[in-house]
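In the form predicted on its own, a lone chain appears below as structure tokens.
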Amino acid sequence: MDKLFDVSGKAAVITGATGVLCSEMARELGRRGAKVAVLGLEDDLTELIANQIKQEGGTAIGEVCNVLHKGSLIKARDAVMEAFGRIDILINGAGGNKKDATVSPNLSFFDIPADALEWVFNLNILGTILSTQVFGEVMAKQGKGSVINISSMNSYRPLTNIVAYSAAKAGINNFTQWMAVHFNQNYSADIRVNAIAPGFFLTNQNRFLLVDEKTGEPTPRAKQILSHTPMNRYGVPEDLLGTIIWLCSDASSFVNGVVVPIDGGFSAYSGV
């Protein structure tokens, strides 16, 4: 077993890495022994957790990338190569929602602005389909690797008032198994492209729908969450990390084209 689950030796490279939840998944591949590229918007950030890693035991290089420009995706790509020389893990995880696309009180459905709309499914959508054109052409060259898309519960049932990011992680869905099939039918069977539905985890994109800003109690909404959670609490980012390993290593290698819930029971509970 800990062979099949070995990622030792293996480079990673993780969009969105400086986030809540791609930075532990990032700090979990370097300690395990895989090299991690850490990629964000922020050069400080980056470093920070590269450097993270590195002080952990673990190799790690930290780099300034916008997945919505092919060419800075390109300039990461090539630093990648430069410093591990292949790629074998590639983890979308560059995502979110914004508030300025989701329906409120104070903002209706008929009121949200098309570029507020756009900016959601460009960095959901685009932002993964473009990144794992760049990074997997590395993947089609070497005819083996692991892509690990980031869709949400959002993807299964639309929730109410996110509008934009529901329909936009569908579409992660959708991509999951295209990509799954292009690869393979195309370049090589090993090649595997899956994805993460995580359920309600406190993030920053999240925050001002479950939190009350001004009394940083729960809101109404937050609480029917948990109340249709069957294990009544939000994900922690280690919850993500055994499924993540998991479809990094071989010990997933006939798994492809899926898209896994890691949701406590959200997705199957009905309500009564």
Given for the second form:
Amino acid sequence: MDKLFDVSGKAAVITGATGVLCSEMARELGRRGAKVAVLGLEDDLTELIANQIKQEGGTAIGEVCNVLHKGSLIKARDAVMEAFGRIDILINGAGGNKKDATVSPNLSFFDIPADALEWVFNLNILGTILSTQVFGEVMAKQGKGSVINISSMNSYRPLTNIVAYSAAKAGINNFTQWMAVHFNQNYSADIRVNAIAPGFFLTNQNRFLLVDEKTGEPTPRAKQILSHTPMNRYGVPEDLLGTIIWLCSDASSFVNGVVVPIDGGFSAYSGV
Ligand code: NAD
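If the structure you just shared is the form predicted on its own, then what does the corresponding form predicted together with ligand NAD look like?
Following is the full complex, with the preceding chain placed first.
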């Protein structure tokens, strides 16, 4: 079993690795002996997380990387190749939503500014595609690799208010299938592209929707989410790790082009 799920010695690149969910994935891969490139927007945080991995005996580098700038991605790829010499795993973690692109009592759908919509589309879908171009090119040359995209529950059933985020994550599912086929047909049958679709995790990107800023109490939306999650709780970052290790390792060697829900049963529940 240990051999099946072994990721030791594999070189992993994680974008958005300074965030709540992906920093936990970075640390877990480090603990399991993978060489981890912690990529993020914030210089201090990339270093901090890479250092945490090293302090636990792992191997890691921290690199500033903006997934919306190809030059920045290429610079990060050069650093990863210099440090590790190959890329076995790519986790496209950079993503998120923001207030200006979210319908609220103060902002109708009709008034959401184009630049806010564009920001959400770009970060979630364009960033994932550009990152796969840059790091996936190495996998195409190696003829081997595993790419994991981060989708969301709302890609299947759009949630109210977060219009661009829902559409962008649905795009991630489509891109995951497209890219899986493209790699296999044009480069190697040994490159896999999958995604995870997390349910609800309280993190920086959704706190404004789930916690009342003034009282600190759960918003009506948060209560609705929990009442529609049969396991009756938010996920915690650790809940994602088993699936991530499975998708990174040979344990999932024939799993390709799928989106795995990790949602405490949210997608199974009709609400009745
Ligand atoms: P987070 O805000 O904690 O992390 C997002 C990370 O992306 C941050 O480190 C941020 O610095 C980085 N980032 C933002 N813009 C970037 C850019 N241009 N280039 C590179 N990095 C950039 O959020 P999180 O909840 O940990 O989200 C991680 C992923 O999981 C995202 O794709 C998110 O959409 C997805 N997700 C989250 C939830 C949830 O409930 N929190 C649910 C489903 C999916």
